[in-house]
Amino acid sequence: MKNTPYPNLFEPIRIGNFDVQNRICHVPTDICSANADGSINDRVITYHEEIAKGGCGFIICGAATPDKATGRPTVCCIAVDEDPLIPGLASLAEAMHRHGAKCAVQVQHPGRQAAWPRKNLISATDMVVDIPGSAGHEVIYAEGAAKGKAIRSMNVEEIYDLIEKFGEAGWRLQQAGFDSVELHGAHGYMIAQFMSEYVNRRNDRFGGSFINRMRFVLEIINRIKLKCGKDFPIGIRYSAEEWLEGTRKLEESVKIARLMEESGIAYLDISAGIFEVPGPTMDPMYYPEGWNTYTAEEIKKHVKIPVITSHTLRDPDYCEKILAEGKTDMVGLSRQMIADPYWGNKAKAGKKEEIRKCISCLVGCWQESLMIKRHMRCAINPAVGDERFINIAPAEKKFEVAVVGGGPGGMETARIATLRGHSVTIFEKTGELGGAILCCCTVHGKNKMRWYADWQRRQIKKLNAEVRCNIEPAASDLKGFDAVILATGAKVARPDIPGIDLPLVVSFEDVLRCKSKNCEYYPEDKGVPAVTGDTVLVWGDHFGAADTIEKLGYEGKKVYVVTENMEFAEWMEPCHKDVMVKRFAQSNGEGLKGKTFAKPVTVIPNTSVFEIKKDGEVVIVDSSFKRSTLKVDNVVLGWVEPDHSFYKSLLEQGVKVTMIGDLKKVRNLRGAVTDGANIGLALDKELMLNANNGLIANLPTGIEL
């Protein structure tokens, strides 16, 4: 392939009876964006069409239920269980085909992991499950308690009825014009439930021996072939290793691969995990790039049909390498396509620095969407689910805009505003842009966050926004601007208790300060990180506290955590929390390799710090007002709170000012980036502060204020 640094990545490949123009595959992801009845809408079409425009060769649309009545993996998944859905599905296929992509839909019944309905769920076996990392987790009300989800075993008649529905789903997709259909046999969903010796405890023709456990999926394959003919390609996605005692290992997955090839499967889409262990299933940011590639490499040795690998693929250099080495036939990107649907085009053009790499945060695409029954979003790509940001029109009136604070929210405001033609000046009190996101740099396993900070910094430089570092502007410096956006973030909370100002008390910002001078953005005057002793108490319950604990724990320190909450990090995305808690206990996430904590982390819930003494004795008090003491070398403050004093003073002086990010409300990266994007888009003619002190523009015709 000429004119690209990645010849293997852009080599065509044949799957079944169709050719794909490159080796890039959008592996299926449930975007939970269809209509309530499972029909296709503009959100679903736009999401997949942009990926086709972006140069992805083979797009597999995720998680389409063959039976809404008994199981939806998310509340707004695609449905393929009725003929009237075919026209909408055809529009979806056409949207991808017109940009040169080939496409399939993954048919998935969630079984025990259904998000809807919540009760009377079906599976291969009776069971009670607790899968908090799944979109089909048990709903626990504010005053309720977890009991587990009760699941009932399907009888043989129900099994054959569902097989027929899978067959009908395949036929509908063929009628709609898709090139292929994929069966979801991974992650503990229905087909996986039958395939798994761990889940499937049946003693009839659908359980027990290896071939009996495969009978359900083999019957589905035969039914689809009967309805669609032998030339309609069928793929299957399954977990090569499920990473739980008693579940599938790679040896059996090789056996499955051979059986699938013999049964006429056209390609294998190799994944990992079961939702009892969400780490390898959803691979949060702890997992290194391509950590699961070895499974596809082994399976590929035993079959002739194409094999797709996935899980944390981000860099086209790495993707090119594993293709060149013959470890896989295609590279599967899912969340990376959410973060940047134009990955393929940018890679082919050799502009890898332009790729907005997914940071594996699982916030927009999981925690704050599918997990709580909302449409999918993305923490770093505001265009996902919000088409206003796809084709951003120039502002009708251009402004001089001041952005105070160069963190992710401030930089996103500047990026969007500059793209619309505004003149933007960023005021940053430190010597570099990046803000709180840079605290990740010193935390083992969290440095993917830096990818986004660097991407934003490159965009700001490319767009020629003015940046003034090492300055905290006064009101007089801002009065000449048409709009002022305060993005200064939250400050470290310093409760008024005895000893709070002692030298042994430091903030999480002090501990997490980056010290790598290999960074092109590293300022010359940057302070060194605080050095702590061997025993540390972290007081707080926020991102800074969690990152501090992990940094110090990885360094071999003994860490105590004091939180006023019932447990530490209730706010954290559950797949990250699962791995973090295992690290606290001197273990690791399943599938992860490397050093573990030398000492366990001790979490002290429902407790606060009462006094800190010079000798390092810390008096703590629990919710029953019982006092106890700990002897430590340092106390690290891990709470944050907004400070609105400067904002209020600007309002009083008549400045058109608004707050975004943690200054507005302490949240997370997605909150800051979304705020920034929305403000950048709002700046236009008739700019004013409304009665809520919010910046608005473009009032309806005839409205004069």
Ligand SMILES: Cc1cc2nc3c(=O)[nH]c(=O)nc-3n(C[C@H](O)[C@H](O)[C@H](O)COP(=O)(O)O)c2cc1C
Second form
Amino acid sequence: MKNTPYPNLFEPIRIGNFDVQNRICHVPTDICSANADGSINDRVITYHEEIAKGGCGFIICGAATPDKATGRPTVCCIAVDEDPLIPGLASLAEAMHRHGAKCAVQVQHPGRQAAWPRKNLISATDMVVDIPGSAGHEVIYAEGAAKGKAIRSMNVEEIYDLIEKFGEAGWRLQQAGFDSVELHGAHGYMIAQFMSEYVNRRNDRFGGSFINRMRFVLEIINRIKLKCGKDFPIGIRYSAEEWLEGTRKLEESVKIARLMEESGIAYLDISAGIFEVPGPTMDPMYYPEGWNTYTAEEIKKHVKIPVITSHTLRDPDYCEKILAEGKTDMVGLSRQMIADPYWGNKAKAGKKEEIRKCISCLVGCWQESLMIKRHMRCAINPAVGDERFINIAPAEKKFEVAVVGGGPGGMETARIATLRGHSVTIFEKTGELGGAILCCCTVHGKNKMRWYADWQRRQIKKLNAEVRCNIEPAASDLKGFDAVILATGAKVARPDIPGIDLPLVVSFEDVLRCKSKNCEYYPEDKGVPAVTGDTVLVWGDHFGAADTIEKLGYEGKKVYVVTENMEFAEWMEPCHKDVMVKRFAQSNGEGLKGKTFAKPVTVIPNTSVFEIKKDGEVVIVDSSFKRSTLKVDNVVLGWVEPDHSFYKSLLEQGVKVTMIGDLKKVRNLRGAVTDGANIGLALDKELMLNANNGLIANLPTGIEL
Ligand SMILES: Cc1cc2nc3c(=O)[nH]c(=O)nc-3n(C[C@H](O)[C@H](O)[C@H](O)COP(=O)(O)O)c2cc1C
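For comparison with the form predicted on its own, kindly provide the form predicted together with the ligand.
Okay, now the whole complex, with that chain kicking things off.
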């Protein structure tokens, strides 16, 4: 393939009886956006159509249930269990075919991991599970405690009934015009439950020996072939390593690969993990590019059918390299396509810098959507689940807009507003754009956040927004603007306790802010580290505090964490938390090879700081008012709070002003970016403040203010 820096990535490939134009695969991603009955709607079509337009060769739509009465992986997954669903599925296939992509749907019964129903779940074996990182985790009500979900083993009649339902599902997808069907044998869902020596404790023909554990999936393959003909390509996804004691290792996965090839499977989609260990299953930020490639590389040595590798693939250079080296036949991208569905086109054109790389935060696509039974969103791509952002129209009326604060919310406002033709000036008090994201650059395992900051900064430059650094504007500086967007974030909280102003007390920003000499945006070296001693107390458990603990723990310091909350970082995305807590205990997330902490992190919940003394003695007080002391070298303030005084004064002066991001309400990156994007769209027409002091473009004809 000529005219691209990535000839291997854009080399066609044959899978079963169809040709794919390139080596890019959208690995199955349940977007939990179908209708409540599992039928296809415009949102599902648009999501996949954009990926097809974006140049992805082979799109495997996420988990679709063959029997919604007994199991849906997410509450709004696609369903393939009734014939009246076929026309909608056909429209979905057509939308992808229109743009040259080939497509499949992954059929999955969640078994023990069903998000719905929540009770009376079926599986290969009786068990009780609570898997906090999974979308099917036990729902624990506000005043309740986790008990675990009781799961019931299927009898043989039920197993054959489900096999038949898988067969019917395959047939419906063929009828709808899909090029292939994929079986979901990964991540501890039903097929994986049968395949797994760890989960499957049956002693009949569906459990025990290797071949008995494979019988369920083999029967499904046979049933689909019987209904669809032997040429209809069937793929299978499974985890090459499940990363838990007693679960599958690569050796057995090679055996499975051979068996699947013999059984007429057309391709292998090699994944990782079982949900008991969410790290390798869902790859939080800690996981490096291509950490799972070695499994496909090994499996590929033993089969002739195409092998797809996935998990944290973001960079076209890396993807090209593993294809060129013969380690895989295709590269599988899930979250990268959520963050930027046009990855393929951008890579082909050699515009790698234009790719909005997924930062693996799992906030929009998992924590704040599938896990809590909502439609999928994305922290950095506001167009996912909100189609208003796909084809952004120019504003009818152009404004002069001031954005105060160049963090993620401010940058997103500026990006959307300039795209729409407004003239934007960003006022940033530091020497560079990036805001709170820049605190992550210095934290081991978190520096993917930097990718987003850099991408935004390039966009801002390209779109010619004016950036004025090292300035905190006064009201008079903002007078000439049509609208003022305050995006200054939250400030470090400094509770009024004895000792708060001592030099040994520093803020998380002092510890985390990037001070690299090599950073193109931050050329001066700011010298002395904020934390000078070896023993540190971090007060708080929000983002800044958590990142500070990571940084200091990684550097070998002894860290105590004091939080008024009952549990450390309850807000944190659970897959990240699983890995982080393991790191606190001086180990690592499964599949990670990085340095571990020299000293364990000690979390002291339900407690506050009462007094800090000059010699580093810190008096803490628990929820029963019991006092104790700790001796430390530094105290790091990790709580933040918004300060609305400037906003209120501007409002009183009649300025059309609005707050976004953490200044409005302390949340996370997704909160800030979504606010910024929404304001970028609201800047139009009559531009007014409504009775909530929200900026709106207009009201219906005849309704005037
Ligand atoms: C929102 C979301 C939905 C997912 N749905 C599925 C699914 O339906 N089937 C599946 O096999 N894997 C699913 N996965 C796992 C991904 O396919 C992929 O293996 C994982 O996210 C790691 O790869 P990535 O770094 O390319 O995202 C899902 C992941 C996410 C984040």
